[in-house]
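The chain below stands alone, shown as structure tokens; this is the form predicted alone.
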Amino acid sequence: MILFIDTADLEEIKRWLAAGVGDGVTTNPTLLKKAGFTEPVPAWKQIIGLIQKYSGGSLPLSVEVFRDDPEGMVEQATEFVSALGYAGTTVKIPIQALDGSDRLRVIKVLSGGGIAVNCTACMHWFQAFAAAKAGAKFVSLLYCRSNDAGLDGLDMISRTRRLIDLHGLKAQIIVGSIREAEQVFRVYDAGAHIITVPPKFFPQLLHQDKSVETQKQFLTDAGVVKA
């Protein structure tokens, strides 16, 4: 199981890369006002300094554009990349605009340029797949949202992965939109590659009564702790 850290929260990244659960870092617009950051170039590059200091390499950070236009998209993308000068870049590209119209050839000049593409806001399975088929690295499916729009959230994510799977894609699949600590387990065993979770939900995924329970037993034994 893969897990990205569904945040910009410096601390709340510096945490969990310190403590090694976090396999890289997912960002977007909404996530960069949460934090308080106004510009997102800066916020960037100090989650890669986090993200070199406590990991010692080079992990994925997805950070996403914020125009529509497909010309605009494009021209964005490239600016981020050279901008962070970061092997891990994954520029998130929404598989439709306003309009209602597909971002693919969007993915497709990015990715046939060697920029590393996460196209994000799919809600069903053909659009993680034409994505994945368009060259995208990361098909990021939003389970929770695609349960508000009526659709099986773990339905999609199952399909996208048998067909990634059938026709051999290097696409991996990435499920966002975790509302529920115990949706990380759903969402992995109906296929996913890689989880986003939001920080708040690690303590929740760590916690066991038992576990402390045994750990003051074996304390109180121990004559560390009065029983």
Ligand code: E4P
Second form
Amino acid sequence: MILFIDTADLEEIKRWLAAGVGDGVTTNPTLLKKAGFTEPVPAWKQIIGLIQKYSGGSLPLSVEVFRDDPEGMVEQATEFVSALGYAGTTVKIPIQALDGSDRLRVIKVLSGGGIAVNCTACMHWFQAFAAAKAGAKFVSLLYCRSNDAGLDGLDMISRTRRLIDLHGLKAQIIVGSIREAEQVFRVYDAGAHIITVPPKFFPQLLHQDKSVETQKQFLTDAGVVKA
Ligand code: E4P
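Having seen the form predicted alone, could you give me the form predicted together with the ligand?
Let us now look at the entire complex, which starts with that chain.
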């Protein structure tokens, strides 16, 4: 199970990278705003600094374009990649623009030019499958948003996975829009390659009452804690 950290909060990123749990970081304009950033590039540079310090490698960092026209998306993606100069940079391209038109061609152009693309805001398996065919390295299915849209989020994930495997596509499915800790396990079982997790859920995922009780027994028997 590959776990990305779905936040731009530097303290949280530091904490979970240092713990060895995070295999990458995903951001979007909403997460940057929530973390108090007004300028994206300096924010991403700080995240890259943390990745390099705590993982020692070049884990994927998703940075999202905030243009809506195809030329603008390509231009901004190229700008971000060169401003960051970081091998793990992955550019998030939304599957659709405001007028409803798809952005598959943008994905194809960027991927063909050697830029790693994470196609985001996919709700349906066909969107994710099409993005994978266009060359996206990652396709992001937003689980709870998919359910909000009246779709069966788990079915969207499993169908996408089946098609990726059937056609031997290279894309990996990132499942985002996780709103409850145990959804991490459900989407993994449905076929997610990667789950991007809001970090507030990691402590819940790691907690078992019985583990704490067991530690209490050990420390009591060691004479460190009074019974
Ligand atoms: C997508 O980029 C993210 O996973 C995002 O945080 C969506 O989560 P939400 O649907 O809970 O807002």
